[in-house]
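One chain is shown next in structure tokens, namely the form predicted alone.
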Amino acid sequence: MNPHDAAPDIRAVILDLDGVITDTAEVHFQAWKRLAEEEGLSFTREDNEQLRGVSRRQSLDLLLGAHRYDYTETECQALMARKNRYYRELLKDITPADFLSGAPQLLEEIRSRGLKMAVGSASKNTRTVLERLGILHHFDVIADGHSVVRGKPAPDLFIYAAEQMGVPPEQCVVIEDAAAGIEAARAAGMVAVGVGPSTRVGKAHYRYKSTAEIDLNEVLGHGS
């Protein structure tokens, strides 16, 4: 989409995780399905799409469907808690060999240019994925799902990045491969830069097709 409406003087880069750095959408997938069919749910691969960058407990929500109103509070809670230990299982397999194509040289060049540099991930893993990644110690903020209450798509999880680094909403870009991120990112009044198809990103200021494909200087000269 064409850029407008933004300040060229960008100061901080917030980027998710899942889907830019690294993918596990799939481990994602492998523990949501498994606790799918032990509750005696349906979950398929075009189901998993639809979690993309939300909450565990919008998650949840989701995969139960109109069976959600089965369960209890504190049932949910278990189940939340049941998918979440599959998860950090299959965590263990992460190593910095699963990199997203380009996502380290993307880290160096945000970094070279003096830009601050954020994480801003619905996941409440967020550290461990990066810390087995080994580039915990990247990041200036570390905004996850334990920062907010309301998750993507709402806003406050990148205005809780800008504010502990300091910068201005206006100030910051945010680099999503989510609609919910996307939508989150534009009503921060943060500049969006999609990664991925555009019924999915499309209505970011900027759009790639991969981590390998973002231009910084395109992105850098924004509203300039």
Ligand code: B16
Given for the second form:
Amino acid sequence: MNPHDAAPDIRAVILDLDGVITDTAEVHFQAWKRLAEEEGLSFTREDNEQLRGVSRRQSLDLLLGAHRYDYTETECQALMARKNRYYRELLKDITPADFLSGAPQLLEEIRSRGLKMAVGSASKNTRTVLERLGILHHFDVIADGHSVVRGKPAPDLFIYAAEQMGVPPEQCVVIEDAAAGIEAARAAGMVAVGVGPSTRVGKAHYRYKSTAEIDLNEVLGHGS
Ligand code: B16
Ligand code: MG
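Can I have the other form now, the form predicted in complex with this ligand, not the form predicted alone?
Now the complete complex, all chains and molecules, led by this one.
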């Protein structure tokens, strides 16, 4: 189905943060890796791929795997706090040089077309990252890990962003790099644009290899 059969008039774009605007996946990896080493657990870059777009809590459960039941709930909370401390230490090094290629141009293009623009990220550190990149003020709405209870793949975060922008879900485009994010966008009834390999975002309505390759004309149905 052509998604534009259902959504002829796109009025807003919701962008994921990690993997679309900047590559904080690497920073998350460094922080989780440090924690894993301290706990005597193995954690590889490959394992890190499973954490893309999922919440901090789910990430911890994936990292602990079968060891999950060696830890009490209080200890799990402490592990997450420790990982977040390591992560935030590393965030201090983020600058506007850390945009993914094409991201600043994409934000500008969305704006110049008069579309509303939101961030829809699972991260509770979204505002800090956007501040470090110097673009916090560019968005109409920030939907982040504090905004809703159920994270991606539930549609709640994107529905929240649309409500805050005052735009019906079917008139929103979501740009995502994670399978959970594409699932969430589709569940929300939005046009899903995937960034990355088809093994990850193959269920998107449109797929591009990278942020730099996104063709907004195509997505908006205006032809290239
Ligand atoms: P935090 P996104 C996600 O960001 C990351 O991809 C994921 O790896 C991370 O666990 C999640 O944010 C929560 O982050 O620990 O900072 O709250 O892709 O939704 O922008
Ligand atoms: Mg992401």
